[in-house]
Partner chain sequence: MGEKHLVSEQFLDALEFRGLSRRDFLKFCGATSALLGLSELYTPQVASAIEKASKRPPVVWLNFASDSGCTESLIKATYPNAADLVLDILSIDYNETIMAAAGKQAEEVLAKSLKDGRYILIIEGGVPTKKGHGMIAGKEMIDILKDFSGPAAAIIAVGSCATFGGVPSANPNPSQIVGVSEALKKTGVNKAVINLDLCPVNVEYLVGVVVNYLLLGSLPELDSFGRPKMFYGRIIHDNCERRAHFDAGRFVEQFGSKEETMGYCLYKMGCKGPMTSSECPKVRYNDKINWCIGAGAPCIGCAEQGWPDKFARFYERLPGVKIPGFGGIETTADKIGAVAAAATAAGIAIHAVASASSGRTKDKEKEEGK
Amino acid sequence: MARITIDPMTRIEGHLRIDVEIEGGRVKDAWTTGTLFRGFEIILKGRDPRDAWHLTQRICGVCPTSHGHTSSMSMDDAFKVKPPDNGRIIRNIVEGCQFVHSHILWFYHLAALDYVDVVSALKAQPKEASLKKVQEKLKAFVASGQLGPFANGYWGHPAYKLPPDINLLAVAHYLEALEMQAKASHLSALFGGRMPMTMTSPPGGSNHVPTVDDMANYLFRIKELQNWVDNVYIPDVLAVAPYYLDYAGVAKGHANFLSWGVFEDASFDPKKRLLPRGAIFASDFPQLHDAKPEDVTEDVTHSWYKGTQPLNPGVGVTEPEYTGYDPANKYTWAKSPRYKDKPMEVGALARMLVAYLSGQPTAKKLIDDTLAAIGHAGKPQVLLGVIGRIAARALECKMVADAMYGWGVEIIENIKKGKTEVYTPYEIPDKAQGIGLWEAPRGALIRR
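Structure for this chain only, please, in the form predicted together with the partner chain.
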């Protein structure tokens, strides 16, 4: 029985250590360790509630907007205030830009290096001039001996299954995607001032008043992103997938799914969000259940905190107490969230499955078409696992990018009708409680 420690785990946000125990070529047990503690729960106490959304954005620099929005929504709830229509849409747009940016970044720059062999691309025999140039560039780069971020990868390992030509295409798109994810972020900055760390989603709505000029700029930029997702991202996923078909069904996990829902609808009903709220359990798949925040608990049995009882985050306690790495006892800074005492998968696959089962028309069509294309029409269960996750991200990216175009048009319609309000003023009560339930590109968020 061999034990492997991977520390640092790279191409993620944050500091993670993974320990796995292997028996007969299979993982028998595993431990994940968050190795950094900053204590936002403690820092936020006693502050002006309107500052919270700025601070919570700093939890994650890859998905700051989601953390900020969730915080602002919990304040909206506490102050009993509802953002006006344009305020709601601007928040959606800023969030949407982040989703598109995040999915592109995740697929091309974080995940792809596990599937794409950069060095093998040198062996490709491209016909297209642009690909030839990329290859020459790559040759010069490799010849320089300074591999930079590509140094010491598992290049040439048999688990890299793509032929050289597709590897080269992926490398070319890796570079192109670097530009596209930046463009998606620039688009957040158009409304948010800057990205990461947008500035215009305080409790009450938005403090950016969109002009017609903004909207024209926006529509052309989002069109470019939409085209790229349709013509590059989705085809790339389809090009890579056939070589990794044996991964289908691998890493199914617990197959319980949770989504709080994201992208607010005019009704402010979480079940009518673009990606709606709901939960799915492996036990009665594909039955859709309501998702309720009261059913969430956080367990600290194996985390470096005081306390023994699993608590709902609303009454959660965070008292750090480092006791050293001990896999049998306490070994991580991360708390273990459970829903109805079950571990849940969150993220794009969870959201898309919930949307599919809720009958959200766009999601339903996208997934049905995909299932039909791979010959599993009407069998969403084939999506469980690693390939499904990659596909769900790509489809969600397309869905969000398409919706974003529509939101831009909605704002223009509102301006036409003279509905230009973006912010609802409010009084801050002395005592109040609020909750925000939202989604980051990589999973569900609760903030109080």
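Starting from the form predicted together with the partner chain shown above, please give the structure in the form predicted on its own.
Keep in mind that what follows is only the chain, not its partners or any molecules around it.
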């Protein structure tokens, strides 16, 4: 029996270690260890509750905005306050910038490295001057020997299947994607004050009052992002996918999915959000179920915390108790969340499946068109795998970018009508409890 340890696990947010036992060429057992103790529950004790939307953004450097919004929503609930229409839309826009930025980052700068052979791109014979220029830069980069952890995988490794011309195009778009990320962050800062760690989404709405000039700047830039997603990101996914179709059925997982929903509509009904709330279970897929926060528990049996019973986050405790790494007992700082005692997949695929089964028209059309194009019309189960997760992110990115343009138009119309309020005043009660249920690009969030 052999044991393999990967520590740290790269290209994720947070510190992670993976231990795997191999027997007869197959994985016999595995352990996932969260090696970083965060303790935000402890940090927030005794503070003004309004500090939470600032502090919780520090949980993640990739999706800080989502953590801040979720905290503000929990205080909206506790303080019994609802943002006015412009405040709701501004929050959606800032969140949308986070989603577009994150999906572009994930596909081009994290995931694509597993599929694109940058050395192979040197064999391409481009006709366009722009691609020739990229190839020259790439040649100098490869000659420098700075290929990093993928160096041994290049030079004709059979796992890389793209032809040279597509590899070169992907490298060129990798570089363009750096600029697109920056544009999404610029828009977030336009309404959020800065990025990361935005400053303008307190309980009650927003403290940024948009002007017509703001909106003109915004609409021009979001249109540029829309066009890039439509004409570069989506086509790149379609170009790469046919070469890796054998991955379509890989990593199906347990096929349980959860989404709290994200991007409010005027009703503030979570089932009417752009990406709505719901749960899906493998046992009766594709049946859609309500998602209720009271059905969530966190287990610490194998975590370095005191306590043994799984608890709902509303009554959960965080009392660290490090006892050393012991795979048979305790080996991680991460708690184990469950929904109705089941592990759940969260993130883009979960959100898009829930939206599709909810009948959300945009999600339904995007997925139906995708399924028809690959010869599986009406069969969303074929998305349960590696390729489906990549496609879900791309389709969600398009869906959000398109919605963001519409939200900008809504604000302009509101300004023309004299509706400029972005914030609803409130009083802090002596004692209250609230809950925020929202989504980061990479999954579901709860704040109490």
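Positions refer to the first chain, counted from 1. C-alpha atoms forming the largest set that superposes within 1.5 Å between two forms make up the rigid core. Keep in mind that this is a model prediction, so the values were computed, not measured.
Visitor: Quick one: once the rigid core is lined up, does residue 212 have its C-alpha move by 2 Å or more between these two forms?
Guide: Superposed on the core, residue 212 moves its C-alpha less than 2 Å between these two forms.
Visitor: Following rigid core alignment, is the displacement of the residue 150 C-alpha between these two forms equal to or greater than 2 angstroms?
Guide: Residue 150: C-alpha displaced by 2 Å or more between these two forms.
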